[in-house]
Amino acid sequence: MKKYIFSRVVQGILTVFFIATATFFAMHLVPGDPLMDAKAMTPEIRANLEAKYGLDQPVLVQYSTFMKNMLLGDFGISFTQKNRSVNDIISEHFPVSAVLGVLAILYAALGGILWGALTAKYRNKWPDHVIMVLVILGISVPNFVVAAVSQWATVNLNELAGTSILPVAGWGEFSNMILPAMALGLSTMAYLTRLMRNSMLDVGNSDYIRTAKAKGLKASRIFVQHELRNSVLPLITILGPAIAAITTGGFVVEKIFAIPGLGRYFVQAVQQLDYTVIMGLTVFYGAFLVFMVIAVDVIYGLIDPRIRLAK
């Protein structure tokens, strides 16, 4: 277990130093000038900042540079908000999307494992179709537009209601964590509901549930401790990249609620070309989904030995 463990971390590894490698040069890539809406730029002034930036550089010092200050985890001063580093946007804010993301896994996990099972029991029928005729419009509509349309629903529903049922901005309270929830995890909860429902009708047809049922145990006992049970297993191995996908995912949703985490400044910062932010945060989510991809890996191959890759 610890070679397997040891060398998904040296494969994680590898992996980020690729993602900040691709970032860096991809952002070099890009036509613009990131001092652009730098005010009375004179010819002193931008060199000033060039040096400050260390844009004056060539672009193999600057990636040295770079990637020796990420190992030592600093990702730079921001170049549009006036003496705050990367650092201290992704403290401040990181929290926010995080809570916002595990209520949203919360939410897609358990209606996904709910309707997933619901369908498998009622295969064929009624149930089964509705179901998964929503799953269907769930994976194909994009969580901005369901952010969207909620806001829309509920505003006309506060308007008949006479009331603020719920809030359609703003955070703080539990209330305003509902609709983002729900719009950020929709997608990742039609996805586990038909992977879950799959899992259980290949457990349903196994040689052990056969087995008790010949045994004579009750249908709802089979159910709950063979077939649910077993079915959930799956659902494992993507939850790691379901939570990183919706924390990184919600950069529109978080800007449609005006929710003040990761999602705004990253907006802010592909518009204005904030080099050092657009690298860090890239880096940053990079490194946090792979670093749950691997921790699944590891919890899976704990219950189940198989899937080790090294003895």
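Whichever C-alpha set is largest while still superposing within 1.5 Å between the two forms counts as the rigid core. All of these numbers come straight from a predicted model, not from anything done at the bench. Residue numbers count along the first chain shown, from 1. First, how it differs from the form predicted together with its partner chain.
The Cα shift for A22 between these two forms, taken after rigid core superposition, is 2 angstroms or larger.
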Contents of the next structure:
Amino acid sequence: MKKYIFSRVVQGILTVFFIATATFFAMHLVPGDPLMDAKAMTPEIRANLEAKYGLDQPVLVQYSTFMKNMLLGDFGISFTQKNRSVNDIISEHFPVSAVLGVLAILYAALGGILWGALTAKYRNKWPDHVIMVLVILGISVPNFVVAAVSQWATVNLNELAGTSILPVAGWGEFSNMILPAMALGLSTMAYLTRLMRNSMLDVGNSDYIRTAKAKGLKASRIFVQHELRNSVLPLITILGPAIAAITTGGFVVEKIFAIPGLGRYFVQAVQQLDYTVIMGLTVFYGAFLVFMVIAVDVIYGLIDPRIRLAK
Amino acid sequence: MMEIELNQKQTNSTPRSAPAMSDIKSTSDNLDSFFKPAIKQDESLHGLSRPSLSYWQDAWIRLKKDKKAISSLFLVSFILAFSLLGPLFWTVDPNEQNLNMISQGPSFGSEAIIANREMLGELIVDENIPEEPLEEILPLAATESLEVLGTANTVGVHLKWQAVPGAYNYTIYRNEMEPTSISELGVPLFTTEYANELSYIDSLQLEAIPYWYSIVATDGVDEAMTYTSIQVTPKLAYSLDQARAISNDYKLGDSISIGAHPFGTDQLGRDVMARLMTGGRISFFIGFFAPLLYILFGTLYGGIAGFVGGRVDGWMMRFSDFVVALPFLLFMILSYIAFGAGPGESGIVPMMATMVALLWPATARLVRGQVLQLREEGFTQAAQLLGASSWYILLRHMIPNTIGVILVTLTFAIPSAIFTEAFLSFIGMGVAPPNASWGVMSNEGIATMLNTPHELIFPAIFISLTVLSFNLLGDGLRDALDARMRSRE
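What would the structure be for the form predicted together with its partner chain, rather than the form predicted on its own?
Let's see the whole complex now, leading with the same chain.
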């Protein structure tokens, strides 16, 4: 297990290193000067920035400077937002995205387990059919459509009710978070429901359930103690991809609901070609995603001894 | 079933007769009975009761039974035909802007009138009425008639009313709902200066929708508590220049028929249906070719890794694990920038490049697993024992046995590529406007979602339906093509 964790972490570090390198050279492939389009750029600031990043030096020297700064956790200063460092942007806006993401994952996990258990319990009866149709819809409808339509529906609902039941944009209160978190978590919830259903059906056919039934355990106890607990386990495997999906989904949902999250700044930086912000955020997101996936895999190995044995 | 029973009878008969042999040996006269010719059995019992089916025929029969999959197949074909063949029949230019027809809802053709300001006539001032009333009459009555002069159109609506005795001047209101009380008259448009002004031309941002005009008389200070309303639906108006651009024969006052917009128009007055068609072409282009390329590459990669095996396999799979760990969107953004696509430029090439570069490992892993499994199968080993070459085994056993799985993967990859295209176009990194794609159209539609939801809803429906039907088709294909599923029945 230790060896496994070690090799995964080494692989993760290599991946992040590769991402940083690719980012650096991708930026350098772009024709033109990265400072060219920047507004509010006096010759002094320009000279300072050029000195700071060694833009007048050979590419390899620039590369080593860039890597050194990255290792020291210095992501540089935004080209378009005056006097704002990328570190500031991350520390200010990442918590917002994180709160939204955690809420979305919780919502998706609870919903997925509940609906999945329900469909397995009522297999081939109408609740199963209805929920599975909704699941396939949840998988097929893009998250920006879900977000936009839910926003539109809420606006109309608020108009009908005459008061604001749920705010449709902005950030701060818990009530602001409900709608975006639901829109963000919907597709993950749909995947989880499908996975949970299959997992429940597999577990339902296993020997230990038959044993539990044979020894006369109450049905509710079998369901909670044996079926549910064992079925939830495989769901953890999807947590890695789910975190990635929710992170990228956040880009869209934050834009639609006007949430000051990191994703929105990332998209904005890309649209404005704000090089330092793109580089910094790419490396940050890359490291975040890579290590989240590793953490999920390791946790899964720790929780489920069968996996540990297989490794 | 018949065959199996027969076989069982034959095999059972041998051991039963074996112990009898030793008894019989002593009595030689009975020996001949063992060498009697066998009774010729009916050949038809040995024959196959049904014609043999190839793999694909069998799969097709299974697929046909799956109602969801078949209806999805029809839906996919329909949307595909809509995008590919549609522009042959629907020849509206998807990029043609028509600022007269901004954000119109779905309609099946309408008429416009060619009009200008002069056609509405002069404002009416009745010289027989004094500018100020001579005597005070309270309370003021509502005007007895309110009418439209000429044809109301979106250039202007000319309202005329009858003078109210005692009124100093009149205020005209406009609302988009029918007023039920005096507090709901809507926007005050104008108040006349004198009592003898008896008409007004409204030309304030008119659209071809119903309006309710109301008129209220004032006693010089306060407004009366009575009003008269009229409902007016202005006709869509074209200017003479716009009409001349279509044909030189048009003159003022003519009617001009405007093409139908079954899905309405967008915020630049472009036809949504034509844009859905060209957008669909782009979405399908990316949706088909990107998965085709990366699945082909993944198949080759996984096939080689599995077939060669050993250390090469280990290293190749290590590399594919590495590629899996790379975050897709980040690399999409990087390649978008690296390809030199500036903001607002189309990113189809970087999009395809990133998909091909990053999405192959899943297929590679799948194919490798299949190949490894097939290598251990009896038929492969038998072929090896018989001295078949690697190429023969590859072509005869490996490829036909994996093609089903690959096809299923492709069917699931198409919707996810369409999804990705829509997502990237939505955040401004895929297809850039003015080119249409379903993602771009949704993105533009969201801006005007609250007032004209059709601009978002139609592209959203097209994306969702396409993805949905490919997913259902993939489910059906998996059930039909997967040999393991078959044995379970």
